[in-house]
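For reference, the chain that follows is the form predicted on its own, supplied as structure tokens.
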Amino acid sequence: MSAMRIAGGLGLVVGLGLAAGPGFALEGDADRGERVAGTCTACHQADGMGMAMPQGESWPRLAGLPAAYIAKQLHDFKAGRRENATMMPFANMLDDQQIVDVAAYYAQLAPWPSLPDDYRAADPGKSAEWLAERGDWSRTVPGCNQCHGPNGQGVGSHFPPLAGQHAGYLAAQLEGWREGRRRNDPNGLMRGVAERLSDDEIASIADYYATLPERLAASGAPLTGEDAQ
């Protein structure tokens, strides 16, 4: 058998394998996804902005999150790599095509606010800002922005935006990683960080990112996207 025929056969096998895997060779359709998302609106709202109940549960903003990130979370709920009593039954109702469709729908909704990405020195007197931007290397805690990007705007499909997400949801996820209830992060990175944070630090970091777009806007920092008004 010639090298060309071998290479061609291997390419076919690889192609079939990719097509069979979840998320591969499936193109999301936002129109179909909107119909699927009808079951999501009770918690995540019709505009995908989520909601937070004072002293209660918070449902995250999905609008503008990367489609690949949303799809991964839904697959992780189905596989039990991420646990939530409300989300798991809904995720298990979706097939692979519906997952990429609903992910495409939410991704194309209102864009996440685009924040300044120029360097600014963290204020050592503000513990949440310092942890977010610089971390605490004496405890092997990296700054959140080192993975999630300047001002927590998100990087790729593994590190979602934090700025503008609901504080209750952010705090609940950090607590989940710390306690081992959430374990679907790359290389266990988030658990390693969260288990070194105190309750007060988790609450302050969550509030820092949740209110960051408004505080930057109030300071005169330029914003783009949906919040640039």
The other form holds:
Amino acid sequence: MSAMRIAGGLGLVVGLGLAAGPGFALEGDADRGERVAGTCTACHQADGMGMAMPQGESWPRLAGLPAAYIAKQLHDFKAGRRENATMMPFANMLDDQQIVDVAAYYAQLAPWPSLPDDYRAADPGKSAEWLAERGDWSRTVPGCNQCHGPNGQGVGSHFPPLAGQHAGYLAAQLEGWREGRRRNDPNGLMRGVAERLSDDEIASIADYYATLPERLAASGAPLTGEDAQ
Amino acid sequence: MNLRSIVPWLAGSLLMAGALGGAVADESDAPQRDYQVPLPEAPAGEATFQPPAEADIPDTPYGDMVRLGRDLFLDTQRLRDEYVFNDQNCSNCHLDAGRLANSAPMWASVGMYPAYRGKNDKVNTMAERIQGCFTYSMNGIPPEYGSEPLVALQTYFHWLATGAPINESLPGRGYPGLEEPAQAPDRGRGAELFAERCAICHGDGGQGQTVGERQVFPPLWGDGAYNWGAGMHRVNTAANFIKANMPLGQPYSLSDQQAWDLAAFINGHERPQDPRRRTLKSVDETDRIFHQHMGYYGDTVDGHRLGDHDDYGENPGAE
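Form predicted on its own already given; the form predicted in complex with the partner chain follows:
Every component of the complex follows; first up is the chain already shown.
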């Protein structure tokens, strides 16, 4: 693996500050992170792509998530702001240095697919697409992409990409917010949105984002990045 | 005016009311009229009017024009460098594509024009109102009468107002007016709150955030923002907007005082020059004629006189 360091030491502190994490700068090193990641591959896979488990708990794709976002999530698991019996023991094993190292490693493992960013009118006949682009303001639900960026490809290190993540995992997160297992979103920005969604909407929006990169590719939209076919 | 506290603002506006005759005389001399004179406040109460659903836009030439207007409203950036010279889209300040009540929705606006305004002593049309938002909110050059963008936007608004009464101010129009704050709006308190509640989207420096070419979170000050002539640069207007619309997805979560403090903080920053300044002699003159309201234009903030510059952002000026 490349010895890329995260230039974003500062960004990391800003990100953690929001979640009341430690306020000191540690620099992540992807080489050291690769050694830490040895314990993670059983679930998140050697290529960091995770795995969809149709009947059980899906393991999320980590490759290409922003380093600051990964580090924040690991701190949130450790602090109990994000509860998950499978993942928590692995987060608990890591010290602060290992967290930024493994975050640096996964961030550079493969780029998250970068999707078209131009405006495209949403089709009111397609309910998931409509929710993603326009939301439902009669229930104060902004369009998901208003925070998660065009085609849900993520914005900066606070708004993670959704497009190309496993559907079961996405749905589990939305349910986690509704049921109080996930309480780590800055200023409750995501919880309110999740609480206002119906079960059907959760299932359909999770499927929409999981399959969006493939569908865009099939429709001939230009894509860049690995895993974008 | 010294606008560091609300007291001089209030005194200023009282003075203005007394000296209205003089102000009108000044303004009618002014080369560009103030198209953004706000309408009287909307009646209180829940909005009851529902604009039609987008699925029901007819498949006719009229419907095609409605769709084009909707697209221009959401993606005004496609008019960049022709009519738009900052990073804004109309929907940034008129949420849900101009449909959302208390976010100055277009369906409530349509029936209010043409409207006579004492302030510029003429009957103002919807076309002029839209041109006003181009000139100031978009730091742009207004599309000409009869031009496609103007026709498309007006057609879209007309369709949104299907079934709405004419010449009646509807609940939900404009941004709901806040009471005067208990304490004078404070930029310092606003700065702290901005870092806590707003910077995650709008950036620590108010610069907004983009993904590729796309502006996801709009800049609130600097060259990409609304200019010194825009309605949003008024502290009261911004406070009203913020209370009912921000943080995104969490309307009415701030106290009135917090909305005032945030508005003062945001509007105490530099932005592109008021385009009316181009034909006036000085900042002082622009301030005196066009800035007798709650704003920091011409005031010295942190040792810098706001608006005292020739930076019109990217706008090259007409012709």
